[in-house]
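So this first bit is one chain, no partners, the form predicted alone, shown in structure tokens.
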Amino acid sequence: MRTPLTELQKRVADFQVSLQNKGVEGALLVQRADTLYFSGTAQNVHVYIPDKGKPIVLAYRDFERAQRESSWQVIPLKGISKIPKDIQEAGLPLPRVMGLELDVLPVNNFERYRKSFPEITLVDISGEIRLQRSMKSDWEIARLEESAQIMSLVMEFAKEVLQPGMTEVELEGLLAGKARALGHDGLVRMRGFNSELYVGTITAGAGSTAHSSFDAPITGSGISVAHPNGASLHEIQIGEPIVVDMVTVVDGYQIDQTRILSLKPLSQELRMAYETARQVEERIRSALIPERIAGEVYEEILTWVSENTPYGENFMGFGTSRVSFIGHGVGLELDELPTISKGSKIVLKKGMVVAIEPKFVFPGIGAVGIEDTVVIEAELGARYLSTTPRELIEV
């Protein structure tokens, strides 16, 4: 779906306020999620946004598709060194101070921009972009709701295809294929350096407790040392918890969700832990209120789990695998702001979308938990965007 012009205009106008407040006269954006957000195209482009006036899109490949997909003026990109001239020929003054996405821009690329703009001061503008993108418009929420519908259908499909002896990878392949057939974009974008993910994490039994490089409470062991997280060749057994932590994407917008499946009922101990996870999720959801501090919500939930459940040592991982967050922003990327994490100073705002994921990990046994994507709206807490029923799925 093409991004409406009114949506792009609002995004650029809000960003220009940030530029003006920071004393930055223009920003040159190159990171894929950011350029898509401001231009409406995911082609290989640079987007230059002045502090006043209309932006321009400089397209390297594919120029014609960028023209069709973006509502802004699209200019062929013939080289980094020619960008200053392109800006001027578009009727815009060269900035004295220009913003770049220094959180993701490779040093070699930065040096090329510095060489091309020798008289211009280059500053980081990534924080302002990430904070703006954390607050979703009604149009963005609608895309997330469409993505959530795909996820619900995928989980219904999971009940039909799950069989004893099936490997984690086989289940992952079936669910990923079904999601694609239903309209899932297929690509999970992340901003973090060296962050890699396929469809998510589908893992079962003791394999769910494997430690991994991926910053999550449940990662799976993966197939090889080269891809050390996610589904493995482990054959799913009767009675073990199966973690289906998946991402579905519509028009770039991602829903992150976790459900627990099993062949036959789980043990009473694991069922109790799962019900506790559901209680914790509700506490997190109701605590996500506009103007609260994200880090304070994290500490409140951590304290409640420690004082009111027997699973304090198992919450959000175990031992060295524990993570220091209980939720993370999602949208065009899976690792957006805000993070509901230790020490976070971010003030929660209406329209922020967060994947909340209370999970318990039991070494040698398995893991249980739940994850849903929610949008912060009012004093009653966040609203669920995920639509899949939250009960255990026992086949």
Contents of the next structure:
2 protein chains.
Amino acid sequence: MRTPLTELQKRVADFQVSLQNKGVEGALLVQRADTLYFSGTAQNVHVYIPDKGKPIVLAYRDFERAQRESSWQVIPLKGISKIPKDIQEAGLPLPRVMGLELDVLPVNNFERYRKSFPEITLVDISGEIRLQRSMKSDWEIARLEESAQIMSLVMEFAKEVLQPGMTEVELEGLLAGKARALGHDGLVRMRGFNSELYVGTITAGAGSTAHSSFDAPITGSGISVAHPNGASLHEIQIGEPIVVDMVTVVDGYQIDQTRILSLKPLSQELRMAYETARQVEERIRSALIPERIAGEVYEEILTWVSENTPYGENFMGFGTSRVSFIGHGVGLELDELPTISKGSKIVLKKGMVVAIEPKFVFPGIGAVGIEDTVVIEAELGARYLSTTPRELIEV
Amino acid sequence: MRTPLTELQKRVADFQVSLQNKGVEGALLVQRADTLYFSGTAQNVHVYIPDKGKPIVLAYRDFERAQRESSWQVIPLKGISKIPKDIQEAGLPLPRVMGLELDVLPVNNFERYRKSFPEITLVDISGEIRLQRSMKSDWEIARLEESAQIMSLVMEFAKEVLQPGMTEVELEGLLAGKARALGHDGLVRMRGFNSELYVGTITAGAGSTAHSSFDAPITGSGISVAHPNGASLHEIQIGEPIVVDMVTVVDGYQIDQTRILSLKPLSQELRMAYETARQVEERIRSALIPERIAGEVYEEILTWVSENTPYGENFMGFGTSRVSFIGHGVGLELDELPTISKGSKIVLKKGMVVAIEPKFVFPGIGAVGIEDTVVIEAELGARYLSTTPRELIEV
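Please supply the corresponding structure for the form predicted together with a further copy of the same chain (the preceding block corresponds to the form predicted alone).
What follows is the whole complex; the chain from before opens it.
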């Protein structure tokens, strides 16, 4: 699916307002999710966006495909040192102050741009990009809705294939394969340095309470020391809570969702904890309204859980594995703004898309919880994009 | 599997020689593959390696797991600004010149280290790390051999499950799931900025000749503009060449391999091209001997193909999709040194592990070729680590 020209025009126009407000006369963007967002192609390109006028796309692999996929003027990238000349030949002035994505650009790459633009002041423009990208357009929401459809079909399929004795990785393989067959992009992009995710977290029973490097309340223990997150070789048992935390991606747009499955009903204690997680999710959803401060929503929910449920110590991890967020932005990347986290000062806005994930971890037993992707719309609270029924899935 | 202490000691000792030769008194390493290599844990850690004496591991998530997995002293990372104090409290002097991984470290992260070490000259140490990591120990080779076993079992499984009409993504899902069930780590790490790979490239027929952003001779077209590489929804037909280019990972160590499958025999033309690829692979393998220059091997092979086969224009891509390498280092990352590429001046050494991949692309028809992971050992040429039979796989 080609990104419509009107969509790209709106993205560039909004960004140009940010550039003008910051006194930045142009931005040279190179990171894959950002270049896809502004150009419509995920080929290897640089995108130069002046503070007014049309952007240019400099492509180096694959040029013809970039030309087919982007609605902007696409010219061949002849080398980093030639970019100033390319900008001028496109009829644009050289900026005196130019923005780069300094949150992701490696130092050695940055030095090459600095050499090519010796007279130009280079500043970080990543905050403006991340904030803009956090607010989704109707076209982007439509992509997310398609992605949610795939997720729901995958969960229907999970009910059909789940068997006692199946390993976590076997279940993961079946669900990932099904998602791909339905049109899931596969790749889950993350922006953070060292952030890495394979398919998601498919984990069951006591092993799902393992601590690990991945910044999430439930991470699984993985197969090896080298990749210490996600599904393991554990054989799924009757009565265990089975966590299926997956991401489906359509045209780059991610739905992040968690459901709990079980073979035969869970214990009364775990069922109660799950119902509490659903209540907490509803509270989070209702609290996500325009102009609220993310960090205040976080504190409010944390307080409510510790005062009104018996699970204060089990919320969002246990002991040293607890994380300090209850939701995170999703879109082209899994770690977008806003984070609904301790101390976050970000102001919620219409169109922000958030994966909310209240989860409880019981060491030695297992973990339960729920996660849905929602979009902030109006004062009545966010709207669910995830379409999968929110009940426990007992097979 | 815990990395043996003797293995970690050797790695650190070799690196300390590089530090001393370069006049760098210590290195602070933060990138996942590097910290795993030097510490034995893939938790979130920083590793400080002085030019003499023992390293310290500063862990922030998960601390206890890092302590269990690494054989070095593990202390909690309290903050970037506290690291100089942590170094001194471990009984180590502060370095005057300190190495960082400037090929991967984002600018904003770098600025935080610069603020914490204001009096210290910070230099790039990534070249030394990448060169050292390119030469594998016996312990690392043993991990690769385990990974090759899994790959061979996956290819046996492919013969059982391949059916006409199956989509590329369905085949991908089955093979990836099988690999995981056999102990494959899942995650395929790459070092390069913007480098991303899902499972590999499962692609058949004319679609396998699509051009794309991924720097490989055969990339597939993917499912969407947003992820334009790898398997597509194309239904595999009788008589098409089916490219299965996959990576299996054991304890972080990657085997990269390609085989060609078909339902019923391929055309005589494609069979001949495949046999030529096998001959070229043997030539590359024989040429990979200690002290040779990688770029000279590349030129020699390119010349041989254009003078002795009818496929000069089809070798390693076609038209603008041609790549300028015939092999690349693999290990903890898919894009390690050495690259057997145009102009590469790297001197081949014993223990270097290379994925060699002679491939031919025929626009509108399909692609054939072979890829195996080999280790450079002696003057007779490299030794195959891949154990899968190298014949065409006709089902």
